[in-house]
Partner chain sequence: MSQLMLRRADLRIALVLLLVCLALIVETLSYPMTGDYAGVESKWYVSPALFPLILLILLSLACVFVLQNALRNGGAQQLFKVSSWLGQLDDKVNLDRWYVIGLLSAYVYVYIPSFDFYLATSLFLLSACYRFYFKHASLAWVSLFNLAVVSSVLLLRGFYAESFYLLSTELASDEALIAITDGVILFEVLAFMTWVVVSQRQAAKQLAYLILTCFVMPLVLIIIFQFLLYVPMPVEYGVINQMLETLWYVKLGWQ
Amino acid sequence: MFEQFSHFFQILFTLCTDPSNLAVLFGASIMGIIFGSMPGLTATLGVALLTSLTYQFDTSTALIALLGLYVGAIYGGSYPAILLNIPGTPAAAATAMDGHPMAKRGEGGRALGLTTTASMIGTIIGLLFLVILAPVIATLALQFTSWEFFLLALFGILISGTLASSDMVVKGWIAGLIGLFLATVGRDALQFYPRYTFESSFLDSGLEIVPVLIAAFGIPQIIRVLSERQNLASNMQFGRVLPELSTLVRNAKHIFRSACIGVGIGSVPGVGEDIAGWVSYSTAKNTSKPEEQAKFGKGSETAIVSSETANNACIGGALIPLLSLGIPGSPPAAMLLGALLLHGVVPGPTIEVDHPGFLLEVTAIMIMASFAMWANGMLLAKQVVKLLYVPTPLFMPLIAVLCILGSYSLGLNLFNLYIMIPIGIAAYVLGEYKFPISPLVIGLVLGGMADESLRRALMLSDGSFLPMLQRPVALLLLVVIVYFVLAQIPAAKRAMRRLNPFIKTNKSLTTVN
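Can you show how this chain looks by itself in the form predicted together with the partner chain?
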């Protein structure tokens, strides 16, 4: 343990003493805050754009830039949420509920200060969980065989589809299945047979993840923001930024609980910071005293602290399955996965074997990123807000150019751009009609693993599915998958409801006894 800590501080010291690292970190953090604070731009899009710019950096510098931007962007969403009542990112939607009334009272600076500090605390608690839990998960994951990997991929799609759907659950599954299918394009890994390449050599190696991700998240935003003509222009009272210590102490239990909620939700594949923010907000409301409950929606500091701590703690949570299992916990984490793959780091159970000390390095970078975010937030809050006055109709087309240039620069071929447009339009149409996009992206990332694992497992068992039922982890995953599917089928639901009275009767009898 002592050795681990000494190694950790050594990494932290090395990273902190390099001025170029600090410059990249602060630059990326400011960029993230700008991205987060611009409605229509998301942490995912920011990470996507920065990925192409970090292509020539070494892995550490690239990670500093990407994580700095990720943390900054999740926090940055609170700026327009508080000042303009327009959440810069979906993650900040819950913050807007109480932050904006506070700003209208002339306490915009205080609300932002609370948000900044809560975000930093949330991030640090999140990464504490990352350090503590990731090795445990990684050790468990090392027991995984091809069956478990196949089921894990399927589980990731099912659960992200289920939780990310705001309409029908099956729509999330459809998006996930489309993602898995897109991953099968190109020559297959076992027999090298060309699948759906239509004799195009560009498709032989399959669809590149990063252009598809930029298309799936960037193009729909560009179309949506421009066609709906979102605009930003407002004058706001700002006030003091630095929060009082007494406020933080008063909300300590909410901060800790929200951080736990954030980590828990973040570690579930496909569920993002937005859901963490809302869940934490409603939990804080339900557990507050009646006089505090009455303030919710009218400018409650508890509400702001809870939603912001949870959405930033979600980052650490999302990195747990990303780094230890190779399954991204949220859309920006999916984008981060693409970036890591680009830099030759393959996250998964063997990451500590392939890249010793990688987890500690990520933790050190996250600590640096959260401090950079706090410092930037405190010092630059008033300046960053001025960017909100850049007219969106001038900004979004420039973002479109960046998306296109970013995709082109990855493979230096036009084909990456050609696939971007249809995928972007399809993602826009699907998103408009409440088909979630994050399962599609997660499907694309997990598809290769699922395909290879299934066939390899069947090869080892000579075509028999029986070994799947003989392995405890595989069986558990299978049971959960079957439960998730059955819970959505009306006939199965009715059967479960019929079982319910029986269970209730038993329960009530127990209570009487």
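Numbering follows the first chain given and starts at 1. So that the term is clear: the rigid core is the largest set of C-alpha atoms that superpose within 1.5 Å between two forms. Everything numeric here is computed off the predicted structure, so don't read it as measured data. What changes on going to the form predicted on its own:
Shown in the overlay between the two forms, fitted on the rigid core, is a CA shift at A23 smaller than 2 Å.
Could the form predicted on its own be given as well, to go with the form predicted together with the partner chain?
Only one chain is given; partner chains and other molecules are left out.
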């Protein structure tokens, strides 16, 4: 343990004492805050665009840039949420409920100070869970075979489809299956057989993840923002930014509970920071005293602290399955997975074997990123807010150019642009019909693992599924998946409700006997 701490502080000291690292970190953090603060831009899109720019960087510098932007963007969404009642990112939607009423009272600076500090605390608590849980999960995952990895990937796709869908659950599953299908394009990794390549050599290696993600998240956002023509200009008093220590102490229990909620939700594949913020907001309201509950929706400091702590703690939670199992916990984490693969780092149970000290390095970078976010938030809040007065339609053409450059720069390949446009338009159409995009992304990312694991397992068992039922962990995962699917089907739910009284009666008779 002492050796681990010593190694961690050694890595932290090395990273902190390099001026170029600090320049990249603070620059990426400011860029993330700008991305988060501009309605229509998201943390996922920011990470996607920056991934293509960091292709020439070494892995450590690229991670500093990407994680700095990720943390900054999740926090940056609180700016327009508080000052304009327009969440810059979905993660900040819950913050707008009470942040904007507080800003209308002339306490916009105080609200931003609370979100900044709560975000930093949430990120650090999330990291503690990451350091403690990731090695344990990775050790357990080393016992997994192809059956477990296939079922785990399938579970991730199904649960992300269920939780990310705002309409019908089946729409989330369909989006996940579309992503799964896209992952099968190209020659398969085991027998090198071409699938859906239409005899095109460009499709032999499959679809590049980064251009598809840029298309899926970038193009729909650009179309929506330009079509809505939002006017963000507004005049409002700002006030003091630095929060009082007594406020943080008074909300200590809400901060800790919200951090735990954020980590728990973040570790579920595909759910994301927005759901963490809403769940934490609701929990804080339900567990508060009646007089505090009455303040919710009217500028409650407890509500702001709870939602912001949870959405930033979600980052650490999302990194737990990403680094230990290779399964992203949120859309930005999915993009981060693509970036790691680009730099030759394959997340999973053997990551500490292939890259010793990688987990500690990520933790050190995240701590630096959270402090950079806090410093930027405190020092530059008033200046960054001025960006909100720039008409959004002027920003979006610039973002469109960055999307095109980001896709093209990956191997200087024009084919990336050819696939980006139709996928982007298809994602926009799916979004208009309430099909969530996150499951599609998770399906694309996990599809390769699901496909390869299932085919390998079937090859080893001569096409028999029986070995899957003979492994306890695989059987448990299968039962969870079947139960999870049945629980979403109305007919199955009605059947379960009818069976409940029968089961209770049988239990009572057994007890009496």
